[in-house]
Structures are given as C-alpha cells and as structure tokens.
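Presented below, as structure tokens, is a lone chain in the form predicted alone.
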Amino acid sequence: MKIKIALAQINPLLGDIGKNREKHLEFIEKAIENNAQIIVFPELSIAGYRLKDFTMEVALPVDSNFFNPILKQSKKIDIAFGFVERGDDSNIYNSAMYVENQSIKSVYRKIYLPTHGMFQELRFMGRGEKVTTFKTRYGNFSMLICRDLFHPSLLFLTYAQKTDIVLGMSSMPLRGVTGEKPAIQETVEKAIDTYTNFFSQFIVFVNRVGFEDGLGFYGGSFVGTPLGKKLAIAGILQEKLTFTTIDLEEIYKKRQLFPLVREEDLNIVQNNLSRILEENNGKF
C-alpha cells in the first residue's frame, strides 16, 4: 500500500488556541486539495510550547467541542496533532491525538518529560505510562512525543507491537550550530536512521519552528524509511507543508533482507527484565 503524507512543519503562537487551530485547518485544507492520505503536525501544535503557569488555562478534555471541526476535515485526510490534555483524573498531560473518518482513534501521552536546563516540563505536567499501537486504515501506527524518541526502549516497545508507522511529533530546540548542521539536527536523524534500519519501521519526524521566550526551534522534518532513505526533507527554521509518498513494501522487503522479526523472542526480553528488576529493587 502507498500512502501520501503531509508534514505539516508550523510555528504555533504560544498559548493562543483558536489561532492555532484555524492554521490547522488551513494545512489541512491545502494537504487535502493536495490529495495527502494522512497529515502530521508537531508537539502540542494546538498550545505552544513554553506554557509554563499558563498551561493549565489552555488543557483541554479529549472530548471538548473545541476539537470538533478538525475531527469534521477528518473524514477526507486522518489527522496527528498536539495539545494539552486535562485528563479524567485532573492531571494535566502533554498529549497527542490521531482522529480518522470523524472519531478518536488514539492519544498518546509523553513519557519522558525533561526537566533540567531549559526544559521544565515535569513541573506543569504529568507522566504518560503507556506506548500503544493502533490500527488505522493505512496499517498499525504508534505516536511519539520529542524527548520519547530519545529512548530507544519505546521505540522498542513500538517494534514489539509490529508497528508499522511511528509518528514523531516535536518541539526539538536548536542547539549546537558550528558544523554543517545544527548538531541536535545530526543526532534526531541518526537516531532515526538507527531505528528505521533496525526495527523496519517508517519514522514520520514533525518538528516545529519559531522562537518563544528566548527558545529557538529549528523544523528539520523529515520521514525515515527502513531501506534508509530521507523522504520529505523539509529544511530547517521555516514553517512549511512537505509531502511524500511511502510504500509499506518497503516494511515487507527490508524484514525478508534483514529478518530480525523472525529471529525476536519477547520472552527473552521479558525474563530478562523481570530479573534486572528484581535485582536492583524495581529501579533503573
């Protein structure tokens, strides 16, 4: 199956939720006249990033109305975003959506909140647990929030569930610009040409632009194949919609090429993890 994909690479105006969605609504519209299948925005697209005290005021239930006319565009193109969710139990999280044919399919929460330099997310927000895999009418998708795609045990976790698409939403500062590129930029696309090789997965990395208090991000959107090819390479630092086409035969070719699936045992994991638990007091 191919598929067109949309990366929707914005600069979201920090804390100002209904111009966001309106320029949601206008990528989408121009994905859909472009004929894109799916289209994927950054980390907490509908927010903004630096919220900090004003976090609270823009948290939203998965279910408020707010989000029904981006779930209405949903029957033409499935739809990824970012927002900050309140959820049930009154803790705030930084969460993303997946909507398709008018309803919910998933929402992720980020895991790994970093809390240290610049960052100070673990303060105003909560802790997901769960790494899921769901089916969409393109194949199995799982969803990754920026610093998550730093530990390669969830990316692992995605394999384990034969995610096919991993959809990579983020707020990904610009650090380390005296090489060619900007060093951060090397390391997200390393890091993803490791796990694309090695779990046979596509990778579809969204990240954002634009300045906020002091916070530069810097784009570099781009989608990962398992054979190893960059495929709508956006460049950096400038808001843009890029399209590609992928092909899921490429999951099927790189698995016979390079058949780790078949040689997997997860009870190995498993035991494995359960001892080195047991063995350091449920600690890392």
Given for the second form:
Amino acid sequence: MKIKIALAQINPLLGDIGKNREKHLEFIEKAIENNAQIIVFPELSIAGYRLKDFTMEVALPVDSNFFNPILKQSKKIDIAFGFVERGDDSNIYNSAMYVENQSIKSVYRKIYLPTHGMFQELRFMGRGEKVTTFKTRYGNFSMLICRDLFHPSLLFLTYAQKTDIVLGMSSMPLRGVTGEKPAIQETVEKAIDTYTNFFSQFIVFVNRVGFEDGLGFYGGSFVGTPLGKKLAIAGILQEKLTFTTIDLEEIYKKRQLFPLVREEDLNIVQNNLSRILEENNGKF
Amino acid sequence: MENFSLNYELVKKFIIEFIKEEVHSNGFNRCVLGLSGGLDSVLVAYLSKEALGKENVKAIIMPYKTSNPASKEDALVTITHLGILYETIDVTKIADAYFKKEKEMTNIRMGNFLARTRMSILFDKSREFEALVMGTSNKSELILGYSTWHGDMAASLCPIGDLYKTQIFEFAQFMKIPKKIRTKKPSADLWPGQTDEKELGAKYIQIDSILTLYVDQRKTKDEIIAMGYSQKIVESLLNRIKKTQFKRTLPPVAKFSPRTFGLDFLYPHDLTK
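Any chance you could show the form predicted in complex with its partner chain after that form predicted alone?
And the full complex, kicking off with our chain again.
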C-alpha cells in the first residue's frame, strides 16, 4: 500500500494554544489540498515546549472541545499532533494524539522526559508508561516523542508489536556546530538509520523549528525507510510542509532480504529481562 | 479579599539573618540603598540597620526637581531616627543634560531614565563604600513588572521581594515605622501626582488578592473572576504579569554549545561562599 504523508515542521507559539490550533488547521488544509493521507506535527505542537509554570495553564483533557476543529478535519486526513494532556488521574503528560475519521485513535504519553542540563520536563510533567501499536487503515502505527527515540528499547517494543510506521514527534534543540550538520542532527539520523534497518519499519521524524529562551529547535524532519532511504527532507531552521509517498511493500521486501523478524524470539528477550530484573532486585 | 497576615516577628528575624548572611558571605560588611522616603525603601533601611549596624548602612537620597519634597523629608527623618550614614545626590542636572537633547520625552521615558540614573549612582556608590546594593522591590511590583528593568529592579539582594504590598503595610506597622510614612499613597514619584493605585487601576488589597490567588494558589483567570473580582482588573493584572516576564529572567542566549549561561551552566548565585 502507498501512503502520502505530510510532515508539518512548524514553529508553535509558546503557550498560545489558540493561535497554534489555527496554524495546525492551515497546515492541515494545505496537506488536504495536496492529497496527503496523513499529516504529522511535532512534539507539543499545540502548546510549545519550554512552558515551565505555564504547563498547567495549557493542559487539556483528551476529550476537550478545543480539539473539535481538528477532529472535524480528520474526516479528510489522519492527523497526529502533540499537546499537554491533563490526565484523568490529575497528572499532566507530554502527549501525542492520533485522530482518524473524527475519532481519537490513540493517545501516547511520552515515557522518557529528559530532566538534566537545559531540560526540565519531569519538574512539570508526569511520565507515561505504555508503548502501544494501533491499527489504522494505513497499517500499524506507534507514536514516540523526542527523547523516547534515543531509547532503542522503546523502538524494540514497537517492533515487537509489528508496527509499520513509527511517528517520532520532536522538539529537539540544536547543539554542536562544528561539523557540516548540527551534531544533534547527525545523532538523530544515525539512530533512525539504525532502527529502520534492524526493525524494518518506517520512522516519520518531525521536529519543530523556532526559538524559545535561547533554545533553537533545528527541524531537519524526514522519513527514514527500511531500505535506508531518507525522504521528505525538510532542511533546518525553517517552517516547512514536506510531502512524500511511502510504499509499505518496502517492509515486506526488507524482511525477506534481511529476515531478522523470522529469527526474533520474544520469549528469549522476556526470559532474559526477567532474570536481569530478578538479579537486580527489580531495578535497572 | 484574601488574608495576608504573617508572623511578622519571624519574618523580621528571617530577613535580618538573610541580609547578614548574604552580605557577609559575599565578602562585604556594608550596604547602600536608594532611600526615596517611600515605605519600601524605609522598611529596607530599618531591616538593614538591624542586620548590619548603623555604621554599615548608607542611604543615598537622589531627588529630581519634580520629586515630592515630602519624600525627602521622610527620608531624612528615617536617617536621623536610625542614625545611618547618608548622602544626597540631586539627579536633576545629570538627567536634564540628557533630556534637553531629546525632542519628545514621555513620562515613561523620563521615569525609566531617572530610575536607571539612580541605579548607576547606587552601584558606583557601592564600589566607593565597598558595599552591596540593597533592593527595595516588593512582591506585588516584581510580579507585575511595575518597575524599571535595570533601574530600581537592579540590586544585589531583594530582602522584601516576597512580601506583597499589603503585607509591607502590616510589617511596617510591626517595625514601628512612623504612621506618616505608612499611610501615604504608594508612588514611584517619577512624575508629579503619580500613584501606584491610580496607574494599576485598583486598591492594593484588591491587586494583592488577585495576585495571591493566581500566583500562590494557582487559580485560573476564570476562577478568580467567578469569585467576584472585576474582570477588567483581573485581565489587566494577568496581562501585566505575562508582558513583563522578560524583566524577571536573564536574556536568552542563542544556545549551540554543550553548556550555555542561563540554560545548562547552572551554578548557584551563592557559589562563592
């Protein structure tokens, strides 16, 4: 099956959820005009990233009416976007939502919230616990958010659930300016190249742009394919809507050429993980 | 209206110990402060004297030609009562030399320029007197950004920066500051007839109630309005908070290296202790 995907590398305004929703609708409109079937926005695309104490003020429950205009458009296109979730457990999460045909298909809560150096996520948000795969008319999808992409264990979990397409939604700040590309971009591209190769899946990486308090989100969105191609390369530091058509057939081809999936044994993984946990009193 | 009462005996002890320790651990024994004669600066003078001793506190009076003469009188009364050192530096000539060259000086521009001229003098005097500059901003004005960035906001320490103006009134009474100083209308005195409450559009008790509900109790705008506070005032105050956040943070540095000032170069202010 072939799918046309739109990567919305946007610059959300910090804390202005109304204006950000408008921007989502504009990008969605353009994606529909271009006959895309899915549009993917970056991490916290509705809220902005460095919210700090403002986090609480822009948190929305999953069933908030605020999302209605976006849901309405999902009649014509599947939409994945990021927002601050006010959980039904009274906690706040850094979440991503996938909507399809006017209904919420999946909500993913970021698991690894960086809290060191310039990052302060755990000060303001709670940690998600579940990596899931959800079926859409275009195949099996998983969503992961930014730092999650640096934990191969989470990518493995999507692979273990037969995910075809991982949506990697990010607000990754630029750092490292000695090479041709920002060092962080090299790191992300290497990681995605490795995951798509060994897990034979597509990764749609959408990173935001813009500056917040000196952090400059670099963009550099692209789609990595199981056969090692990079598609819809968006470039850095500019808002951009890029399109690409992917062919899910590539997963089948790759899995025959390099049949790791046939060899994979989740029981061995589970038994070893159980043993390791037991030997370490249930901790890492 | 909210209840603001505090254990002022404990507050007094706490602030005095804070001043002592911060001044001494930074390698100083003395402080300078701009003494306008307004309640905030008078209160800081009282606290500084108790913390450091009268010979280690120097008040600088810096009137401009339009400054209310009563303010200077209140400053002098305070100085005499506390027995602290002082100096008067009239800023009229300094400021007018600049104002004369500018075609359209608005009240705001003049006020900011005066505040920054005073800041400049205070920091120079702190070098001469080998002292730290004591800040006199209170919580209400810090949160509303109702002060001049790099002007009266600039200081080495902020001893009363966590007290709302309403609490300053109560604390000043506890500190036995003369009634005349406690009961005058709060004003930055940057131009004749200026008062805080006129400019902010509400009485301090009302302003501080809205601030504490929003800031300390984390009520939303709608929740505060539902409690019966005027929508216009609530919105205007909350807008002020947002619009002036830049004054309360360090300027953003364009980050691209592994460790950057303000972002992930995070040593504490008091590191040199």
